[in-house]
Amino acid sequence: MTVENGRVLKIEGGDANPATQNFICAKVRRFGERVYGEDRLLYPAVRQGAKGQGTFARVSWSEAMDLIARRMTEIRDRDGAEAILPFCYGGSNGLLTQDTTDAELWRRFGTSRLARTVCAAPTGAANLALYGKMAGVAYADYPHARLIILWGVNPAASGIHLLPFLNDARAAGAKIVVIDPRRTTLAKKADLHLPVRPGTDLPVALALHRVLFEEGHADAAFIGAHTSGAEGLRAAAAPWTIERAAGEAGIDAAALRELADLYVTTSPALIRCGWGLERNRNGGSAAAAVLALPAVAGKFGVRGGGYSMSNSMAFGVRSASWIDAPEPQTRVVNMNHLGRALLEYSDPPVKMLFVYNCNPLATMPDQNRVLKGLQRDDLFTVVFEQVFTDTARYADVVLPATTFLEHYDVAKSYGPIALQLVRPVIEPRGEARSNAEVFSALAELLGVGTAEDDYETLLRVAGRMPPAIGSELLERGAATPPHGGTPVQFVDVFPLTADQKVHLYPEEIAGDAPRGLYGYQADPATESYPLTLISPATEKTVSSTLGELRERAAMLHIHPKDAQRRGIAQSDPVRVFNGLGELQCPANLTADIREGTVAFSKGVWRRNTYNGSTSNALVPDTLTDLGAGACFNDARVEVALLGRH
């Protein structure tokens, strides 16, 4: 950080973390524009005029907090505390900004609980059931692999620090395979690209299992010693021949056979399982089938072999050790059903919504229903946020939050195995306050806690971590990663399941899937809505974070042949529609997306389309087979020139 006279001038990569190698992504490099931008919230304010009008009057912190505490008390006494719905997701993903003083407040007050399932729920359920979220292959070990399969992940947009290690692996002779409906930058450079139809990753993975089991390539010794449930997986894979799976996925059968042969014959082989494959009705089973591959093929036990997903649990640090309040048995609201909760729940109805660390109007499914809920005159909405988001426009009270440059926090990473102390480098802008401070102060006002600042919260959290980890964080700013940060699966780390085995057909989740675990559900496309709309991550935003910096209208990416059939030319204004809503935006014709699929970036704000709707206006609030996650890629749409019906 370059800071002069208390102002951030430049954000650059540091050398403390070997995985980042002195560079950062363009998103974070621009974060100063958020800190000093015109959308930054600088003081508390209360709504003036109609919801959505965006007119607010400045008030003091004490006035705002007194109002919130008074309304919470009134709602609890009249409707019960479950009529209050705290709504949050990742935000900065810091350990202090979520699941500390906020969780203690909500638990003690007895509000509704939130199932935070909009992302990583299906993959997380699969990873937990199969491996207990065992640590995966670290970035530094990718160059040891001789085959790397990037499945449902695009590091160029959402994990840029992996790219140098992929380049090193290629230079050392590794083959790269990309499985993605788009021809991404990495797909163009890959040795093999399988542009699968969204939602068909499950049959593709099962076809690979069929090859392993039926053609004698399954590692019987490893399966016998380290797994359970192999026969259940084998039975599920049996119907999925290479030809059948390729037909279902809309890919060349010869290409799928090539992948199978590569996986059988190459070692070390590594699968980087992403989150793109989970965003549909088959998402949990697909993730389970993909994650099971290295166990069946016997790819563990060598450096650079196995799988990697999220390493966020590698340190074993869990919030349960520092939350000073038991979890009440109040109702659970799935965040993907926010629209339903606001409009349909009645026992009790949601009377207060407290939003922080997220921007649900831009990120939740069934956007129009969410919008209608936020417009309710009898809903009291608080938005605690860094900038004036789409959701903040519909708040009754807005509170200014600090950014990671202005408060203490503890950050853990997904890819590299890292746990680091976050220190403020500037004073909070305006009257912004940290999450730890605001939630503990509100708890004190309500008589259910004691106020503390973010540094006091840091000391409390660090003190309840394993001593070596907590002390290292405070003393040198980072904890030493286990196994040198590069564990070898089934040498240094083993499944965290109760029996330390891989559960290839975990019974505890098999009953959750509508068709049983590994049961495939067909494409929901109809004659009226024949195109699949996907909403992949972009290199410009972190979900909706930094979305305020987008200056131009976001575009719909459509294959030239699909566009030609509809009389659409480059940059034409189009309407993308189905029974839930309509998105109006310019079209970008590109052969980098497969026919029958169109794409619109996730996290786009409503002001960056022609009609104030984004792709989420077209996304159903149906849930995935496992983990009750969001089915963003199950949106089926039609596209036409704007003005043409």
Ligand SMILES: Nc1nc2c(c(=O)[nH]1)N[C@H]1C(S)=C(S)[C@@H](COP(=O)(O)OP(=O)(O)OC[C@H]3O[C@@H](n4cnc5c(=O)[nH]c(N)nc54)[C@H](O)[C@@H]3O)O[C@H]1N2
Given for the second form:
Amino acid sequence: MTVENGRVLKIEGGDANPATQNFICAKVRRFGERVYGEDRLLYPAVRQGAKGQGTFARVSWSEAMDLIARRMTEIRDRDGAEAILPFCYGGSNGLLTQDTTDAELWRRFGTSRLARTVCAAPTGAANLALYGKMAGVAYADYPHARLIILWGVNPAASGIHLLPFLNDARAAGAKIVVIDPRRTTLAKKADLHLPVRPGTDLPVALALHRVLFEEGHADAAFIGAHTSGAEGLRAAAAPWTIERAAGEAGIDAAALRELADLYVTTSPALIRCGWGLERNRNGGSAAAAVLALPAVAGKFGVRGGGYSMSNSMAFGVRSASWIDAPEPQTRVVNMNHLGRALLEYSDPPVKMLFVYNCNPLATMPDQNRVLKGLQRDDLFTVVFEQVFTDTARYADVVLPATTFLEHYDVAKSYGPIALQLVRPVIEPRGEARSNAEVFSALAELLGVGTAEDDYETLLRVAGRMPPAIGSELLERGAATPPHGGTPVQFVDVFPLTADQKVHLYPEEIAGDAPRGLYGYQADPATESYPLTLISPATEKTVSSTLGELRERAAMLHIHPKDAQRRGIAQSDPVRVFNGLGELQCPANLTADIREGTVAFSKGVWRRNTYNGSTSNALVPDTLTDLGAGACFNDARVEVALLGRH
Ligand SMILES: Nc1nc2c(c(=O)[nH]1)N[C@H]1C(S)=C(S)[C@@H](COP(=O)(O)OP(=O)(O)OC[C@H]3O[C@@H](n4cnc5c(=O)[nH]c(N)nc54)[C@H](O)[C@@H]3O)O[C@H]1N2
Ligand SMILES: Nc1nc2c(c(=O)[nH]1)N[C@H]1C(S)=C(S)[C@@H](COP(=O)(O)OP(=O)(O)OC[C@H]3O[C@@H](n4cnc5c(=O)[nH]c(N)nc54)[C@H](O)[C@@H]3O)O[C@H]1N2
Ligand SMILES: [Mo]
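Please give the other form, namely the form predicted in complex with this ligand, since only the form predicted alone has been shown so far.
Then the entire complex follows, led off by the chain already shown.
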């Protein structure tokens, strides 16, 4: 940070984190424009006029907090505290800005609980059941791999600090395979690209298992010593020949055979599993089948071999150790069902929604239902935000939040393995306050806690971490990762399951999946809605964060043949629609997406389409097979030229 006269002038990459290597992405470089921009919230305010109109009047913090406390008490006394729904997700993604004083307030007050399932719920459920979320291969070890499979992940947009290591790996002779319905920039450079139809990763992974088991390539010694459930997986894979799986995925059987051959013959082989493959009806089983591959093929035990998924558990620090309040057994609301909860839940109905660290009107499924819910006159909505988001527009009370340049936090990465202290470099702008401060103050006002500032919260949280980690974090600003930051799976780290084995067919989750674990459901495309809409991460935003800086309308990416059939030319305005809603935007014709699939970036704000609907207006609130996650990449749609029907 370059700061002059209390103002941030420049944001650049540092070298304290070995993954950062002095560079950062273009969007965070622009974070100053968010801090000082016209969308920044500076003062508490209350709504004037109709919901969504966007007119607010400034009030003092004490007026705003008194109003919120009064409404919370009234609602608890009349409908019960479960009529209050706290709603949070990404935010600053830190250990202080979520699950500290906020969790203590909600638990002690007895509000509804939120199942935070919008992201990583299916992959998380699979990774937990198979491996207990064992730490994965570190970025620094990628150059040791001779084969790297980027499966449903696009680090060129979603995690650019992996790219130098991928380049080093390639220079050292590694082959790169990309499995993605889009020909991403990495797919173009890859040795092999499998442009699978969305939602078909499960048959593809099972076909690889079938090759391993039936063609004599399964590692019997490893399976015997370190796994359970191999027979269940083998039985599930048996029907999936290369030809059948390739047919289902809409890819060349020869290409899938080539992948199988590469995986069987190459070591160290590394699977980088992402989140693109989880966001559909088969997502949990697909992730489980993908993560099971290195165990069946015997790819562990060498540097650069195995898998990497989320590394968020690599330091073993858990919020459970510092939330000072037992969790009450109150109602659990799945966040993917926000619209439904606001409109349909009756026992009790949701009377108050407290949104923080989240922009649900832009990021949750079934946008029209969420919108209708937010428009309810009898709903009291608080939005605690850094900027005037789509959701904030529907608030009754808006509270201004600090950014990571203005508060303390502890940042735990989930790509690289890092845990760092975040220190404020400027004074909070306007009257912005930190989460820790606001929730503890509200708790004090309600008689269920004591006010503290974020530095006090930091000391409390660091004090509950393993002593070496907590004190190093405070003294040095970063914690030293275990195993030198480069753990080798099955040498340094082992499954954190109870028996330290890989559970290839974990019974405890098999029962949750509607078709059983590894049970596949084919594409439900219909004649009216023949296309599948996906919404991948874009380099322009982090989810919807920084979306306020996007200038032009976001575009629908469509294959030229799909466009031609519909009389659509480059940049034509189109309507993308299904039974849930309609999105109007310009079309971008590109052969970099497979036929039958269309894409519209995740995180677009309502102002960046022609009609205020984004892809989530078309995303159903159906849940994934495992983990009750969101099906963002599982929307059936039709596309037409705008104006014609
Ligand atoms: N710039 C930027 N970076 C981000 C984010 C962001 O919004 N912007 N978001 C952050 C967050 S919250 C997350 S969770 C991560 C996500 O990180 P990624 O997993 O990389 O993100 P996605 O873009 O959701 O999905 C990756 C790829 O999966 C493809 N895909 C879609 N459907 C399928 C499918 O059914 N099968 C397969 N094999 N591929 C499919 C998409 O085309 C996409 O290229 O990124 C983080 N980093
Ligand atoms: N169509 C579609 N939708 C998606 C996805 C997709 O693939 N497709 N991906 C999903 C994924 S992976 C995720 S993770 C979710 C994320 O969805 P959200 O959790 O809604 O994430 P953001 O859009 O980043 O919104 C976070 C908000 O928190 C605010 N914030 C940041 N720091 C703080 C803080 O310290 N205090 C307070 N009070 N506020 C803060 C930011 O200003 C921002 O507006 O989106 C999901 N939505
Ligand atoms: Mo996410």
